[in-house]
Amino acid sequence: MRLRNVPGSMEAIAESPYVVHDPEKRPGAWRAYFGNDNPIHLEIGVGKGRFIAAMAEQHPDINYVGIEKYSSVLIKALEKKEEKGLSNLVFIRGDAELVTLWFGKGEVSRIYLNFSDPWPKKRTARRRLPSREFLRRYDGILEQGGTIEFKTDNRDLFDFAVEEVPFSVFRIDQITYDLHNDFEMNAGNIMTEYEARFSAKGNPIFKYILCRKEDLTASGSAQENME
C-alpha cells in the first residue's frame, strides 16, 4: 500500500504533546506517566485512529497507547484526540519491532492487530504482526492473563496467523472466519476505517483472539478446584 505524504505532519507530530518522544525510558513507567493505576491497551498500526480513539471515548477507566509508524496516517489519529479531548490515548511513532524497549514485562494487559500490513512476500514474513517472531515480542510485555486480538479481511493472513500460533506460547481462546455474522465475537466491535470499507463491498472478517497456554491451564485448573 502507498502512502501520500501529508505536508507537515512530520514537524506536527515531533512537536505534539500527545505523542511519546522518549517510549524507550518509559518501560515499567506507563501508569505513572497516566497518572493512574488503569489496564494499559495497546494497538499496533493505529492507521487514522478510528479504533483506538472510539475505544478511549468508550472506555475512559483504561489507558490507550497507539502505535504507528507513518506519519502520513498518524497525523489524522491525532486529529481525532484531540478533536474528542481524550486524556486517556497517547501515540508512539515507530517500529512495532522495538516495543520490548518500550514497555516492561507485564506491563500491557491488551494487545490490537487491526487489519495489520500482510507483508505478502516469503521473505518478508517475519514482519508480519501476528507472525511467530512478533508473538515472542508480545509475550515480553502481556501480563499475567492478557490477550491479544488479531482482525483483519486478507484471508492468506490470516491462515498464516493461525499456524504460528503453534509456535509460541499463546493459543486461540475464539476465532472467527465471518465476525459480523458471528453474534458473540461480534458483540461490542468497533470498525476500523479499513473494515468499515471492505465489509461494505461484502468481504468478511476474519479474527482471533489469544491467551497464553498456561492461563488457560490455569483457568481450568481453578475451575475444577471450585467444583
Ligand code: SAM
Given for the second form:
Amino acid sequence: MRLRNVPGSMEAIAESPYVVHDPEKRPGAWRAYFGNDNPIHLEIGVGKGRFIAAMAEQHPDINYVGIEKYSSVLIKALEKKEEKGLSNLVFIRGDAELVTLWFGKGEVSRIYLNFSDPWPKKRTARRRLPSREFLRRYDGILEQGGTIEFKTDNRDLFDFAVEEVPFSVFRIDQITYDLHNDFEMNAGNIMTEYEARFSAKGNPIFKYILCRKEDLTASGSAQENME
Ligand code: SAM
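Given the form predicted alone above, what does the protein look like in the form predicted in complex with this ligand?
Next comes the full complex, and the chain you just saw is listed first.
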C-alpha cells in the first residue's frame, strides 16, 4: 500500500530546507537549532505527517521533529508543513535505530509512536518500534519525566509492546484498549492517517503512555493495577 518510490521524492527531500540533513551533528544542539528553549517532541514513523503537523499547529510552544524512513511518504509531510507555515516542525529522513546518534542525553521530552509497523515475523521483532531494544534507545535521549506515547489498532503488536515494558526502565502510566471511548485518554487526541482509516472500519484503538519507573509516584500506576 505504501508507495516506496514516488518519482522525484528522494531529490526533493535531499534539497528540502525542512529536513535536517546532518542530524548526527546535532546532539545537544537542538534548542540552538530551533532558537528557543521549548521542549522537543519526536514522532517516529510520521508517514504522511497528519498527526505531527496538527500537533505543531496546536502547540507552537513545542518543537517537533518528525522521523521517517521513506522519502515517498515524507514528501507529503513536508507539504503539510509548508501549507501551514510551521516554524516549530522539522524532519529527519532516516532509520530511528540511529536516534541516539541524533539527540543528546535528556534532550527530548516526549516520543510518539503511532501505528508502528507490526513486523509480525519473530526474526524481525527487533525492528518493532516499541521493542525493548528501541525502549533502550529512547531511554538514552528522554529527559527526566519524559514520556513515550504509543497507539495502534494492531492487538498483537500492542500486546507485544506491553510485554516488552518490564524489560526496560519504563512503566505503564496510562493504558486503554479503546482510546476513542476513553474520555480521559482521548482528550485532545489527534488522529493519524492510519487511525482515521482503521477506526472508520470499527477497529478499537489501543494506547499506552510510558514514563520511567523512577519518575512514578507510588500510587496510580496502571501497570501496578494490572499485576
Ligand atoms: N504514523 C503514521 C500513521 O499513523 O498514519 C504512519 C504509520 S505507517 C504504518 C508506519 C510508518 O513508520 C511508515 O511510514 C514507516 O516507513 C515508518 N517507520 C517504520 N519504522 C521506522 C524506523 N525504524 N525509522 C523511521 N521510520 C520508520
